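Have a look below at one chain only, the form predicted on its own, in structure tokens format.
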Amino acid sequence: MAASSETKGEGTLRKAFGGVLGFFILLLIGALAFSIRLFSVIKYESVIHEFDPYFNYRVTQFLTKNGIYDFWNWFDDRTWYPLGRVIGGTVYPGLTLTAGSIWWLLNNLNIPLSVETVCVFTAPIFSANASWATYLLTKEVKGTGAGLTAAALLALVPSYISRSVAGSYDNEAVAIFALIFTFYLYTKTLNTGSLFYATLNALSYFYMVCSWGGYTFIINLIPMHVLLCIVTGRYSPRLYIAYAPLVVLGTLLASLVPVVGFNAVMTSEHFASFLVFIIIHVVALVYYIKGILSPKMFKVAVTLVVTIGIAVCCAVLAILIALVASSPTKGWSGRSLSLLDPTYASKYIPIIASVSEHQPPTWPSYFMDINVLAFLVPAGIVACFLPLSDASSFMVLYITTSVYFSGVMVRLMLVLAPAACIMSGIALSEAFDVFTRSIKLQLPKLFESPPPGSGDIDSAQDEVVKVDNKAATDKSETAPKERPSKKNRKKEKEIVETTIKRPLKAKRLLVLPLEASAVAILLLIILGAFYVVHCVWAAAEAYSAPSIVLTSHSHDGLHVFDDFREAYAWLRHNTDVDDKVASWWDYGYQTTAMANRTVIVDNNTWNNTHIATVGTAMSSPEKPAWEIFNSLDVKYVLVVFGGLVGYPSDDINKFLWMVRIGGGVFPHIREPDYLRDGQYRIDAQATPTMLNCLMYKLSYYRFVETDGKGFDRVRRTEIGKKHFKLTHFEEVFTTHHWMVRIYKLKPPKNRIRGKSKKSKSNSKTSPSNSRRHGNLRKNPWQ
């Protein structure tokens, strides 16, 4: 009895120390999550990244400086002139919000910190919370072990690092914690049927809705997960309650967020939900009947069940269809025939075509992105078959899908990194954990001189065999000793032999040679090793740099290319506030954060009509382009140009999809034109049609004068046309790189009263006066 209680109280000593042991890993994966982000502000600068968090950027200082209700009423008249945003209506306001509120709490706490500073750092602080979320999804999967290894690999995994560094100021920085978290209430839920957690599951879909538009993927996923346990056989009350609520409660929230709305119900991709929730109160009466009814009427009644609910669904897919009959996209947004049919954007929306990160990734991605993951997630997968659970069967089918979608678009890449690191998580804690076992089940036998003919798996199966019996012992002198009658003896005799022999077979399948445990124990600590040293260099030098501030190393040292920040900083000092500046979409947002000037289209990109109406202007010669550019009221043009120093993503290289985009609305506008036998050339066999458009002319004007020749160093030839001048356009700044040139519109020209008189009265006998006269009013962009 001593003994017993002796060990019980060492068993929750252990639990105890292994609680306080675990909370502290957390705390410092935490810390390694936020830390590892912080390269790109030791290296360089406290600053905004990329594009679109500039206008995120924008967004925030403006709900703190005016309030939430002049944030919801907002209308920008800075950005899509003449059209102008409607900001509350068109925005995701999850990161907003959440910057906002973490600014206002700081600053009532009497931390002053700027808004700046606070957008900044909010990735690198949600990626920590992201990283305590994978570890409570993967402890509900297999356990704690597999949890905490999962964090740790979602903390420095290079595809999370990548939208998450310090500065990186974009929706996933929230969106993914919120994803990773709504599916750990989701399996919570599962695993207790608890309300509680149905609710909580409900309100994290409110919030991933409110953060990103890839939330879609959650009410797509869970359906998914629903109609599989319910063909499998393993529909339960608690699948139920982990599903009813979160398709009821979320929609009613996620219609509640602006940018959402009626969409919430009437958009093809939340309809899979719907038609699931139907099934599944179909398949919970059929299970209340069977438990009411004899077996004979409960035939009759699940014909009649049946019967009404397979009419019920058919009306449903009746209305559906009626619904999504009468839209061109059949009820679905263009990205999301993009996930489903990978040759759709490219052939009918150009404009989502463009977009480098939504094209498919290629395999050494992969490598890149999650490294020696891609590796470990097949044993992963195996795992969660041993035993399969409804939250493993989940974590499958999550995995499944983001590998596809992975494969469609390179930015999906996010989405598959937690699975991924859950699965590796997985796959490295049952590996460790066999491996161990082996290990201290044969350690001991290594002090002590085994008897002749005996192994050392023998051995350490012998040892579980004497523990086993020791345990029995136990058990059978702390039970009453009152004398068995023949027949119990010979029972208890069963049931002894049958304990020693289950742990003796279990065992045996776990125990592997000493030696073959101790180098696998070794050749895994080695993958971890490379697989921390390929994320801390992608963390450092591949997704640290800005895209605002380039830098480039050579045999005379570290070089800055400043020429963004330089050019926006021309643009708010020596430009009217209400200028208007035209350039391609790329450049939208941080044109209006940063120079504070109105633009023609933005990073939004919501009218396709208006960036074609600018893709048709820069592939346009130039005085139809400065036609199209003046009717829209524009004063300078802004250009990007890598020429001078190689930088490979300026609009050069963009060109064509300027040419498929405008030719995609205007029709005289055509991409064969600026092909040469189907290659796209700048040099002197490039087409007249590419040689006299207003982007080539933008981009290598006195371009001759820098070398000499017009080398170009990112298409690598000389440019065809060297000497040229500009008629409509005045160049006004160049940056110090020729990286970004901005372009005046020049003044029409008077009109001489005598010669219009002239002209006016000769218009009737010549014919080429009239065509002149025909040509000036006729429609610019056609």
Contents of the next structure:
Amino acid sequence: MAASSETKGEGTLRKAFGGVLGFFILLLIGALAFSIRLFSVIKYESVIHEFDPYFNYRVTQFLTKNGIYDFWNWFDDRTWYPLGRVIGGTVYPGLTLTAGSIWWLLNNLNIPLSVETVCVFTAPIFSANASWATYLLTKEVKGTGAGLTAAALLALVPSYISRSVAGSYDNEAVAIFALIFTFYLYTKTLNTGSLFYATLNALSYFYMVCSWGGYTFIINLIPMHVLLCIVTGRYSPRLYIAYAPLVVLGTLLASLVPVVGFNAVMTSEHFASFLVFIIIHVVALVYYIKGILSPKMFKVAVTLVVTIGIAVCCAVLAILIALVASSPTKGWSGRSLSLLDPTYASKYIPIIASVSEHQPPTWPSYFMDINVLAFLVPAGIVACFLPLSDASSFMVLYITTSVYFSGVMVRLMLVLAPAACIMSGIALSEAFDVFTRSIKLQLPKLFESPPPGSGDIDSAQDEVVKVDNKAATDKSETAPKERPSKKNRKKEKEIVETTIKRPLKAKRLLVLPLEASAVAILLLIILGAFYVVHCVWAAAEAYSAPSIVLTSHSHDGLHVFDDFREAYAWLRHNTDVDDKVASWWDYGYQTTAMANRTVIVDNNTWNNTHIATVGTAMSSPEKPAWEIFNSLDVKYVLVVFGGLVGYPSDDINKFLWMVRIGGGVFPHIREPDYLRDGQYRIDAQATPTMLNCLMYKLSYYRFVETDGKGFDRVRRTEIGKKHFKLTHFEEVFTTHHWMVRIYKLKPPKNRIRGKSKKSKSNSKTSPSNSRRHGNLRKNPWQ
Amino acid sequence: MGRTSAAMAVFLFLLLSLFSILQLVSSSPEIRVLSAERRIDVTAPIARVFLTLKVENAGTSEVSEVLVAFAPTEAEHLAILKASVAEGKRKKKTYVPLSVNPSESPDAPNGAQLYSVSLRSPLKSGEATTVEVLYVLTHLLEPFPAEISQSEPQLVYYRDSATLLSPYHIVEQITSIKTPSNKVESFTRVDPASRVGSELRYGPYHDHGPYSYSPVIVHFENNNPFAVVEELVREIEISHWGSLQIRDHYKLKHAGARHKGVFSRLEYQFKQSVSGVASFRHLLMKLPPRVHSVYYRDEIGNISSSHLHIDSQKSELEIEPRYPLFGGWKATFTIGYGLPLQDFLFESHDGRRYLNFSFGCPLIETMVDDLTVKVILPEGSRNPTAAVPFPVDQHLEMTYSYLDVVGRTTVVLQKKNVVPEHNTPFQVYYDFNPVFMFAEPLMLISAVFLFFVACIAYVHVDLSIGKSS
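Could the form predicted in complex with its partner chain be shown next, to go alongside the form predicted on its own?
The complete assembly is shown below, putting the previous chain first.
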């Protein structure tokens, strides 16, 4: 007895040390998650990245300058000219509100950080939060060890790094944290049955709804899990507590977000949750009645209810289906539909299909983004079944659905990453558990009696049982002491008891030979090392480029291409504040944020027709294009051209999408006119339509004079039409490496009395070229 | 309260002195200028005029002031006016600065502005002395044509008078104008006038009466960068932990002939000799030695084109705006750097500390239309006073920086029309108790301490409502 009390004391001490150690490990994991994302700041600079983050940054600037009420009512007239956009009602405000409050707090503490700095570092901060949330979630599923491993894996996972490097100020950065934290609170409620956590869960869901459109994943996944639990006979009051408040509170809260509003009850994305809500109540009722009635009476009642119930359900379902089917998209938004039917977007909505992150991923991208986790996930799934609890079944469901979604859209790899990390964390942790235990039990034997007998393993196994017993008693004794203030102790005891029984059966078998364990541990460490090396490489090389400033290494050192900002700064300082700038929609957000000029279309892509208009103008010949732009009040046209320095993602390479999107609305633009035998080319073989369209002309204007041949370094060919003049546009600015070219629309020419007749008659007989020539002669200064 | 009364006293004193000057001026008109030599340098966008006056007291009473007159257009653009007198012979010649004050005379015609130069010792009857005057005029060169295309050179007008505007009778005078190149389109002839190379010479003229004026226009090519800083805000933050942080916010403009029509990068890159001669691309900036952590950025991020050369005497920063500046184009940017505190902060005899820093703009050969210098003193400093060698507007404000509670007293100095001649040291004196240095670290320590106490309290307090056995 004395010995047991001694071990008990030792156990608590060890537990205390374990707690402190765990805390510091978590702290380090947070620091790791934060600092691995700083490569972009160190290698480049502290700057907002890419396209969407610039919009979020601009919204945050507005929020910090004008306050929350002006933000809700913000009508932005700088974009979608002449339509404008209601920003307050069409953005997910979570990210901006988060960064805005961080900035507000810091400034009230007199820490004068700029809005930009706060925005740049929001993503790394939330990655640290996300890794801590992963720890909590995995801990609920499989205990502390798995939690720490999963947190460490998530801190490094390249897929998440790609969206959350410093400067990548996008919704996903915050949303992944919200997603994991919501799942954590759900499993926590599921394990404890506490209404407190259920309420927190609804709040966390609210935060997720504020942050990202991906919240529909949660509101479909959780009902699926509830349904799974009910079907597999795992219904419990805890499940009810975990689910019912989430649906009621969560839906109420979600409809408070302006961008969601009544969608929270009107669209098909949310129907699953309501359906399951009904089902869980029916099931709860059944369980309740089952408790009251005798088995015989219950059987009678079941048959009675089932027959009536089925009839009613069928009627309701029929009405529902009829209602849903009557709407053209069947109540689904385009993006959701393209998830359910991967071919949908490419068939009907070229705008969604034109975005590279909406394409299905390739196999290498799986290896790139989750690396070794892809191989560990199956092991994790197996581990989740040993034993299968409510929480682990949830994780299994999470990973299977997210694998499907990631297969549809490369962008949703981001949802897969946390699941993969948790599964791999569980797998690694279980594996280490088994191997280290094997070594621990056999090592003392090895020193005591060098020749291992045949009964050795038996005795070792005996000891395993003892150790397990001891551990179990330790647990059962210390667990209630650990958190004496918690009200749900009873529930915890229940779990502890179940966990006591199961390991006895499971762990008995898991003693491996010493050498095998040692080698396996070594291999696992090497695997982990590879993962770390890959992640650091991905963070440093692949995902840190801000894309607005490019660098290249040449023999004489680093060369910086800062053309985008050169052009935006020029627009900002040297054009009138109300001038309208037309460009392809990719550059809309950047133009409004960096150049502070009004744009026609931007990356929000909410109005297909408007984008198609710009696409049509870009693919039309000069004069019609000028007319379109003039009717839109455009003063400057901005094109991105990579032919001089070999920058591949320029407008000529995106041009076919302009044609397609433009042609989708204006049928006179036909894609085959721009293709020679189905091939897209800009050399001498190109079609005349292609060589005369505005995009070609604006990109290659006077390009031939740079090298005498007009060799395009992206397309690796000489351009088709080399010497031409612009009649309706004039070059006003071209950046240092020619990557951005800005043209101004020439004012319409004065009509010269008497001449107009002549030129008209001219135009009947001769092509427009000669008329232009005639005009040119008349007015040598123009 | 004490400060305002002091300011009142100073103001009254100034008023009184002005009054006395007025009296003196009206009583001593008997001065004759024996010879006046004017050398006008218009090679830069700034016009610099060196004026050598040999004055003689032809009256009976003693004279202690000499008046210098400016036409209204000149007076408007006058940035600085300095006068000195040469002492000693030849090799040991030293220039002693004389004080200059604005003055008024009832008989000055057409709004001519007068400045009086106080002589070191009063000039007795019949005596003569030589006064050297330097004045700098900004925005006086008018581009003509006002709009040029990319390939054209920039031509400017310079307007002045062939004879020196003066309240005195001038016996002999000569004016020379130095233009940046031989390319002088035209100039008004007032015989005898001649042009040799890049120098125009008017005179010598003899015996011109007071306020004689004969306008001349010189039309010449000037492709020097017309870089004008429209607004410059300099923030100088003193930290007693050992560093001085400077942040300069520039609004730069090319104030020459406006750019017209097309900007072709092709021509700018491939025909550099003829294309964009009036534009500029680089600017040179002189920074103090031992400068560190220099940054150059604007509102959308770092500007990658700059070079820093540091040696023991000075540091030179060559900056390149994001795009070349043509006439009328603007750019804004911020330059910041740190400096070791011991080079600039000193303790005076009465125990006060003072900052000794250069006023004006570090960009060389650049004029500033509107300069604001903010000296942010450390938190807890009191009684700041600024000593600037020329008149500036000043007031105090509060700046809140890292974890400040009471805020940092900030001395704000404002001056319009600043030229490189204003790059002279100025001082800001203040009282500071070193205890305040530890306020913020102590605050942080106590915050962390309180956090841990709160954690301990939370762990040990049972907040649950129902106690179960």
